[in-house]
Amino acid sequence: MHAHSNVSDGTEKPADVMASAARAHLDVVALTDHDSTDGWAEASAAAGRTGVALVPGMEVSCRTSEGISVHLLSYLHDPAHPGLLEEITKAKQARQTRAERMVTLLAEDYPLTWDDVIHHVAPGATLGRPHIADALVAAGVVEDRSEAFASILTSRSRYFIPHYAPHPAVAVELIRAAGGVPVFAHPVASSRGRIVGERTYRDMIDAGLAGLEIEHRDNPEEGRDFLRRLAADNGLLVTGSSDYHGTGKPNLLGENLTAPEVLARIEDLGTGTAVVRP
């Protein structure tokens, strides 16, 4: 119920990203590229081949008013709903203008041009942090991507510069306007920076948040109870998912699963799209 492709910060093709799904063995896979829905169609018709349903969905970057980064992933909306594109068209330009200031900090120290980026990135992607990886990965500054977002790239470092996204509580308000169903990703994935707090979850919850990615690599255990326990008191339905980004990431395609009920129950909830069955 979470995976990227070369759309936004993935490696392979949305119709290689179901492929990969099929040899998964998976049944259905989530399209949930960075702010955009533009692999929707190419996934689409790739179902049919490769005899995996697609939920189609998309990872909304949010932030706080405490500057904390929140992404927020939606599933089945209406991709032309006019309140939610105006706010993913800011956030994608923001996005290439972030990146574009932090390659000129970077060049100050590392063998790294803005065309180095560039080259890493597919027509109309939505560009982010982890092109920079690659071009760092190309350039024999780093090893890998973790590498460089464990030191180069990551939030502490004085190379990292925040880009605009709506507040959290807001982008469940519009994925609910266009028909979609939000669940926030990885809560509390504490190594990626910093996480939120009670009254961020409150105001989601408040908005109509629908769920929470609880079984995720990057949440420990100690925050998936905590998570487990928000869950039942609010009536939050619970995902698994992979984060998968090809060989852009380590995580591997069914390392953790929703169950199909909680599937039937996104299905019900959205009225912006449809799954697309094989």
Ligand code: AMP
Given for the second form:
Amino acid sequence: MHAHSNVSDGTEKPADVMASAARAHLDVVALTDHDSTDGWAEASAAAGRTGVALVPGMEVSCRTSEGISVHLLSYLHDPAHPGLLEEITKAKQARQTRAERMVTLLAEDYPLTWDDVIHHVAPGATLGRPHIADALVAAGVVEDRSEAFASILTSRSRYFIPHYAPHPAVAVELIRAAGGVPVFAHPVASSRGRIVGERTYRDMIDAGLAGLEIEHRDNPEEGRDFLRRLAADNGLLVTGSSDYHGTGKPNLLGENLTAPEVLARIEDLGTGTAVVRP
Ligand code: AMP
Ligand code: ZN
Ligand code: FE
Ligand code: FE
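Okay, that's the form predicted alone, but what's the structure of the form predicted in complex with the ligand?
Following is the full complex, with the preceding chain placed first.
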């Protein structure tokens, strides 16, 4: 229920993500590129060929007023809904400016140019730190993306610059308005940066949050108990996923799974577009 293609910072084309899902013996996969639905058409067209059903999705970058990063998965929303489209377009443009500024800072200390970064970005793709990481790998500064994120590119690094992102409760409302199903991605992923407190969960639930991605390798075990209680107390769906990025991350398709009944509930709730079955 959470995979990236080169429409954002995954390393495989959308059709190849579908083929990889077939090789991983999955019957369904959700394509959830960052702030973009540009991969839906290609992935949909590959459903028949690969025998894998596609859940059209997206991962929306959000930020709380305290500056804490929240990733929100959206399933089955209308990709043309003006309010949601406006927010992700703003975020996508801000990601470009922010990446340029980060590269300017990095270039003071490392052999890195903007061209080196662009070399790793598919045309029109949503730019992210992973693309900067790829350029640092090519320059021999780090071994892989993971090493880059553990050092130079963490949110605590002096080269890190945030980009515009909507408030998570606002994004939940927009996803619902677009007929989508909002699920909080890796909510307690403390290794990535600060995590949100009860207040933000409350705001998101009140705005219409539908589920929590609990089975995700970045959620530490302690945090999962809290999330399971929160889900039970508030009638939230529980999902599990890999957050696959091709060769960009060690995460493997199918390393976490979502129950068929949960997907059925997501399909009932999602009215903006439909699951594409082979
Ligand atoms: P950005 O969207 O520019 O803030 O970068 C965040 C993206 O980097 C997320 O999509 C993550 O999947 C990816 N990312 C975070 N940590 C790592 C890591 N350790 N290795 C590879 N990619 C990562
Ligand atoms: Zn990513
Ligand atoms: Fe994420
Ligand atoms: Fe992701």
